[in-house]
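Given next, in structure tokens, is a single chain: the form predicted alone.
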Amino acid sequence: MDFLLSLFQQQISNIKSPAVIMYVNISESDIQFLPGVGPKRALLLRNELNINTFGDLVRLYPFRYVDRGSIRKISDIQYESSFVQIQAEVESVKREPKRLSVTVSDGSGELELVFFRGIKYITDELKPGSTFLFFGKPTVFNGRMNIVHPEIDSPRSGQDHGQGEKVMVTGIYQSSEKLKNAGITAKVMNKMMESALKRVLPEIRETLPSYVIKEKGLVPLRYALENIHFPKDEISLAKASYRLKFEELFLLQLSLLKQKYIRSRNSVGIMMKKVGTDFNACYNSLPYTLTGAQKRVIKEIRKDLTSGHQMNRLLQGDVGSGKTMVAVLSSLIAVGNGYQAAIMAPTEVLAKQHFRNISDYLKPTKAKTAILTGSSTAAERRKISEDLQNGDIDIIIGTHALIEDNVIFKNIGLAVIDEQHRFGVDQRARLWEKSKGGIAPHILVMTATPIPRTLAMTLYGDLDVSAIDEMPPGRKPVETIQAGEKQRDAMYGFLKRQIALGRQVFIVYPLIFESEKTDYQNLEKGYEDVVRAFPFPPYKIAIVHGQQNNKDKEFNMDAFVAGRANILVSTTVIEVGVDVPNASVMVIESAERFGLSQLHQLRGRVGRGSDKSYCVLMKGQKIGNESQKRIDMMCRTENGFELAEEDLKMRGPGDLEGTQQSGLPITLDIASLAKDGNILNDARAYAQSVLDKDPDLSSEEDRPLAAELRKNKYKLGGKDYSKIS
């Protein structure tokens, strides 16, 4: 009664006229009013798991399940086992400073149970000679196996004890140390979930139309929610899991495809009917033939530019596949139709490199180009600003400086954004807003990070996607080698032989300064080691990292690019775009720390010239199975798309470029892009068929879908980014 009274008071606290109260939405009730929660636990649930309401809790799904039906013998437990359940008798209880050690036995062996909190209660409960069920995860400390803070239950009766009982599947939920310390254990979380379901399930309404449920053979939503948390059996769990995964991916793809449809129908695009003389002059003077993939992509872009709708296209291409040339030729189409083009790069180093290369490509043409970066002088900025407004610059290359308010174009028609993952959506939107006459420029975003198909369908589901999946002929493969610390002297000898041949070397470290928490090689110590191994003279070493000021970074990078330095010691700041054809060796220290995609990006910095190139993966003495698997795969293949797919499976979706997983711009509650690719493909195809019949979702039977899409969950980051590429 106290709970209902508190809940009722919460619902009406801001309503002056009780007569208007018709319905209390239990799902939206504050989580603190759930029995067993209260204000303190509610604050923790909000901060740790973003759970604010009963409904939020019900939509927190188990990330795995354990069998609480079977009982293991202590003698059968291995330290690498996941959660286990034993029934054992307490033999001894030993109270030590800050911890309690309890030894239990089941006749087959002994096991230590360790407790750091609730010691008084546990001492009173666990008397020698008493028998209990204990459930937890085995760990090893000082060579001895134990279970820390196991859950404790009453023992089974004699007839239930032993092997072979029926399966009792229990969900395990995401947690944290703060939650555990506050007493919100797996057992408590299950009780809270049971309480929330009892209150929320009766009011749950279907989110999908009846025809979708029937055609896709889905179980009802109430059944799915009940069995995802407390499955009756494995079949019920499978049905519940499929229903919830399909719904999540279907609604996401429906939202993305609907945004794409609305844009294609409503957006007016600049018509670029001509190719132009500059395009032909550049194309005909190329010293090589474009690959079939490059030609295919240019045709796709050309079709977009003549469609009358705004182009929003993602171009994927492995390192060295020729994306820059596609960007140049696309920009020249814009110039040939009387418009300007902007090419935006994430770093000054990459912008300058683009400017040098593109200037060479444009020599046979009349197109005028310029570069604008953060280090451009005030006088240079004024001149560039005037020339842009007058139309005296056809193609502008630059960094974030291009989106500053004082940069005004006469008539921008195409914006090319290189390495798009380095730019925020709001930054890209500002480039968009620089168009004149209310017609947005065509957008081409490029990435050298191969994106797995399932991830591309989610992150860029509202864009058209092109891929350059073919490397230019004659590009030599990079030989990839792995080595341990014992081979370091031999590796240094190999580098000296390469330098004697006139080659240059990258040495990349994952850290800038030494960390107490890791024994990975770091740039600070590594630089000292390299200087000792390669003394001046004859060797010259440059160093580049993110904590340097731009002047120092530019000086050292220019020294290496110009060939004045033999070795560049660096962090991953050189990962994107640095083009030094004479560099033939990439050494990656502590390679086990990097993900596959980042290792592949770093490897792509060599092999850009005519010389045989190498990538040396230096690994630590202690390396896990997953890390070794990544390194082995790097040595086995150079296919970036294959590596990206494997990276997704091994590390999950997130920031595939870096060592830290920052997550997707949209949160998936239950589906996994790494594991549920087949469901995603089916969901996208079915979403397309629904929109083919009812593009606006305006029919009576599709009203539930329209209502679901109005929720922020199905827009990336809670925003509608369909107009921003």
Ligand code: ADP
Second form
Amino acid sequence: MDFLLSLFQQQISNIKSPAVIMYVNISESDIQFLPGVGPKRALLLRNELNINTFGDLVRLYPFRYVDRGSIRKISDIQYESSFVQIQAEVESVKREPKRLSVTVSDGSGELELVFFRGIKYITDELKPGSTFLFFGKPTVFNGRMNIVHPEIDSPRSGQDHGQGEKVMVTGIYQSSEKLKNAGITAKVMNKMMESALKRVLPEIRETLPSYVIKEKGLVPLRYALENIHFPKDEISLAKASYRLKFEELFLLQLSLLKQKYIRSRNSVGIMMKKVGTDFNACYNSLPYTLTGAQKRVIKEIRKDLTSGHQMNRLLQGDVGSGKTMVAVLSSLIAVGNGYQAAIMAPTEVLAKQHFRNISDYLKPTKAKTAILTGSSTAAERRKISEDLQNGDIDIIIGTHALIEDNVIFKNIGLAVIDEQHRFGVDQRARLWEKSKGGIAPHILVMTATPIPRTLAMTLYGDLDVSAIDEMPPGRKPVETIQAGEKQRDAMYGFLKRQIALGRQVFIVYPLIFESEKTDYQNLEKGYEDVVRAFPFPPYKIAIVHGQQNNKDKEFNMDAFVAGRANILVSTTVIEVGVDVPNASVMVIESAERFGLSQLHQLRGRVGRGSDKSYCVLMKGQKIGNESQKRIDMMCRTENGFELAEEDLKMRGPGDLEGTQQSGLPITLDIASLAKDGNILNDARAYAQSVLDKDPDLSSEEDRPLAAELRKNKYKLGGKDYSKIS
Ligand code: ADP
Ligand code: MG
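What would the structure be for the form predicted in complex with the ligand, given that what you showed me was the form predicted alone?
Full assembly next; the chain just shown is listed first.
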């Protein structure tokens, strides 16, 4: 079968005619035809690892390497060891109802091997007194170390047996239960990889032009693939890995920058030449002077609005840095030029708060505003809809109710999206479609989730990025303290003293209902605790959580905002943007449950007024190393970007808050945004220089690049990203 296939492929690729557009190449051969795979395993490889072809397989990179040459002594194995290989004799085999427990010994110690499936086969094989090589990952169960489902091999002969004699480094690949059950063990994976490489490498096409390889000092693709799977030595592995990481990041940046280039070349933007009287009226009656950073950002935006191209700008600014005012002044520029503006917030609470604050700011102007949210009545909606179409509303504020189909604008010129990460990419696309005249509105996306530079370059690689990197004057640092259960009474005492000074307090919980698995403090129990510790009178407590109806939520929220309640007990619904300057303490219960950026967002709710503010991180009884590190980090710094970088390093980008909802536009196969920031910077600058010379990648030597960018991976999840942001 395999032979026939390769013969067929040879014939096809022998056809030299340029008219043949489709040609089969070994890389594109269906994975089922690889020896040892077949239709069943092929299906699994497809479903579990997204591997369809020989080429996909060789692009699955090891995430770790093990030395199969060395054999460890059982007595040397640490609990936290990664994969180990031992050579040991079977001492006893114990059959239990659902598992098979095999005890082996190598003279230095004993170890339990556990099997859950294929029991019959294993008992036949593992007879007491016989010796084997076992390979697997030790785990601890009930205080004892064992290896579950080790790979079993025939023993090495006497002289081979020893520690670290032979170096035989092989890769360990991502796997799954299903794959292991189908017999695709680490070893089988190595074999498959070997045979795929043997077929693919001789005719693999270099993905990078030769000038790139030369200028960047990279190893050729063939060498890289060979050594990433079966490294000759450490240096070859380093070279291979560098080449593949560079390739991945370079192509990604090339794709993003090319889209940005094409968009700016094609996109017509609404011209907003004037500043307008309303802008000036608002500006001149501001209760404070803008910070240098706010001024700079507004200038950047003005420049975009007069460029003739559509603005697509991301505005990053830490919590409390004053983004709202930037949104207001930008919207007034649109209004001053005869266009409407929309400001979208992720939650109803926030939309209402924006509406209140912005209405105040707009008092000196003639701009007309309205609010539209999920709880607007049908009659209100009808009226707003009419007014929007007549042009009787200049600035509309709202939630995602704004992007529903029946909301039509007369002439929307600017859309501001606050706390962008709560809005999906598709929702942004719908906003884009709101423009009636066919010219897309300018888009300003604002986020307080500080996105590390490396991540921003990837997530928003096709946007322009501005940052407010300066806080309004007079902000006092928030003092952050960690405390355990023993200090709870003292903490309550502290809250009482703060309340006596006229301040207000947030208490935030991670969960709403008792969860069986966890012993975390939960909101309901917590609420009861708080009520007991702070009885009415004199204390008034408001409660807000996601399971409440809007009316109750609003009632409680309003009570706190207006200062009628001393304490707000809530879940993370208050996470984004809520502004209560009189609140001086943020207590976060079970702080170990939160990620760094979330903790930072929560802490940002206090320290907004002139009083000294505090953040208390309450810790549970048992807390892991990582959690303790996060909490220590919070106590050490208030810099959101520093925390975000740290978060990225600790959790990996897939987990980073803010990217979870929107999703990284692509998944990286080998590079890491946390660790390979330097390569990323270099790859981006280099991609820019390539595009400066050949923006369409149409030259002969850049043709391989154009071909790579047509691959799905670089099409950003199959979505036409260029139209969206
Ligand atoms: P965020 O960037 O988190 O959205 P806001 O726009 O809500 O921040 O601003 C936080 C607080 O800072 C608000 O109370 C706002 O009135 C105030 N503020 C904004 N800009 C300035 C400034 N330049 N000087 C003093 N206070 C300011
Ligand atoms: Mg805000």
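Under this definition, the rigid core comprises the largest set of C-alpha atoms superposing within 1.5 Å between the forms. Residue numbers count along the first chain shown, from 1. As the structure is a computational prediction, the values presented were derived from the model and not from experiment.
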>> Aligning on the core only, does the CA of D67 end up 2 angstroms or more away between these two forms?
In response: yes
> So with the core overlaid, does the Cα of L691 end up 2 Å or more away between these two forms?
Replying inline: no
>> Rigid core aligned, does the Cα position of G292 differ by 2 Å or more between these two forms?
In response: no
>> Core-aligned, what does the C-alpha of E194 shift between these two forms, expressed in angstrom?
In response: 2.7
